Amino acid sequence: MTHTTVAPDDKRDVRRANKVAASDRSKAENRLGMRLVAPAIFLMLLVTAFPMLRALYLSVFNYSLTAPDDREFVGLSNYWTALTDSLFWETTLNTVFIMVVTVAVELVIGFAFAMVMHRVIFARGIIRTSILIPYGIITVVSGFAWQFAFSNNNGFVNEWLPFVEDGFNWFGQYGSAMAAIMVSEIWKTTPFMSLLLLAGLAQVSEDMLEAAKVDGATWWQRLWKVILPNMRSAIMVAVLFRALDAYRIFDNIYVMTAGAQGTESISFLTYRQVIEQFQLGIGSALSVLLFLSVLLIAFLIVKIFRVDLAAARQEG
């Protein structure tokens, strides 16, 4: 009798003890985890969140570093000034234009590169090493390389392109200057795109491709029905990263045209307001607008690809 009554108690105690120990352990684990990530969180907040909040604060002042004592609260008028200024919309449009064209071109070329790299059996190391070179090179240096390449007195572009007259000044007008900027951007970042797409390609099952082939699907059908749908997440990541990166475009423009011929980007406008003209109030308002538009773009891209994903599921 005693034996049977005591034993469950014992068991319960053991269980309780285990439970206490487990929750102690998980508490300790929780504490350790938080302690280990604390420096990272602290630093990330310090270098981005804090300055961003400060920008938010400064953006409601009329504040110029050339006359710091005249700082004056002006509410949302800096935003109003920016949003009603044609320059703001011109630079935003430029930036969107650059983003859309470069990402679209890079997606096509990057995918072609990824297909080649996926199938290539010889010289893999050489190709992979070379493709990292544009990725690793300083953007400013690639800007210079292309600026000199398009230059009308020492470049090779005019000489090599049969349909361009010698002495044509690429940086003399809007259209061709933008084209030159986009070429340098595309050259530098296509490798990154193609490496991400290559990783996506590796996840497409060979069996499925083989099955489609046996069923008589043409190369084109296999591409659209098997390869691309299976790479959707890799494509989304690549497009998202590149689009946001392209929207911040600054280095190339600074080096190649310095904003001449109306080639300024929104980052460039912000930089000029703050660093060259010391207009911290309006510059901060531009910073906030720039940040908001990046969030909007990220949201839109995620949204667009999700819609696609749902549609694909319904099809299947």
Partner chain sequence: MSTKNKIGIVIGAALILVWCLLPVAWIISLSFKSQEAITNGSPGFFPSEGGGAGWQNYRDVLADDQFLRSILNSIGISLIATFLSVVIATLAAYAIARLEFTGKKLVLTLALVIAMFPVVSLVGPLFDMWRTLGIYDTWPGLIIPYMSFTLPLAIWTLSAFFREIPWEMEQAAQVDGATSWQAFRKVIVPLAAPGVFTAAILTFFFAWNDFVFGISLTSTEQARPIPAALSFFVGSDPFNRPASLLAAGAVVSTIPIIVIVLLFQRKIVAGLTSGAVKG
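In this text, the rigid core denotes the largest set of C-alpha atoms whose superposition between the two forms falls within 1.5 Å. Just so it is clear, the structure is predicted and the values come from calculations on it, not from any experiment. Residue numbers count along the first chain shown, from 1. Compared with the form predicted on its own:
- Shown in the overlay between these two forms, fitted on the rigid core, is a CA shift at Ala67 smaller than 2 Å.
- Remark: with the core as the superposition reference, the CA shift of Glu276 between these two forms stays below 2 Å.
- Relative to the superposed rigid core, the position of the CA of Asn30 differs between these two forms by 2 Å or more.
How about the form predicted on its own, since we already have the form predicted in complex with its partner chain?
Partners and other molecules have been left off, which leaves just the chain.
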């Protein structure tokens, strides 16, 4: 009798003691974690926050490296100049156009590649390596390779496409030049998209797919009702990473057209103002606007997908 009345209290005491011990251990682990990441956080702040604050500071000055002694505080005048300039909006539209088209195409092709890498049952290593090779090539090298491919003198693209004249100059007008730039971008970064989607595809339960198959669901129904909904977190991460990367496009434009035919991006415009024309004030204002637009894009993508990453990590 004595045993049955005391045991529940003992169990509660044991649970309470374990909870306190677990809480103490958790706090100790958190403190250890903070100490371990503190140097990395300090280094990241040093190499990222300082340039951002410096750019923010320079953006409120009329400051040219050709006349450093004539630096003058102008407030938000540089931002007003940029936002009222048609060239700024043209480059922004170019950048958004490249981002939307390349990310959409890469999402479709990348998903197909991810399915191949996930389902292939023979020579898996060779096939996966072959698909990922383009991502290992430096973007500048990729840009030069595709510039050569689209050349009207010795490129092979005109010969391969029957509806294109042999002497067609891809870089002679806006539309075809943008197409060449986007082909180079898609070829280079689609493997990265497929790699992220492959990670999401591996988390889709085979039991759910088998259950859907037993219930008579077709392949198309399993794709839309089972696979894609369970990959929403991975798709959001892939789209987010690639959209932000595509919005900062610079290398391919610099190599393939140097901004000719109206193919400048917002990053290229900032580069021209700072590096070629030495206008640190307006260039810094453009870089701040670029940073703010990147934050806006990231916010919109997270809101559109409505993914709870904590729940996705099963931490909720």
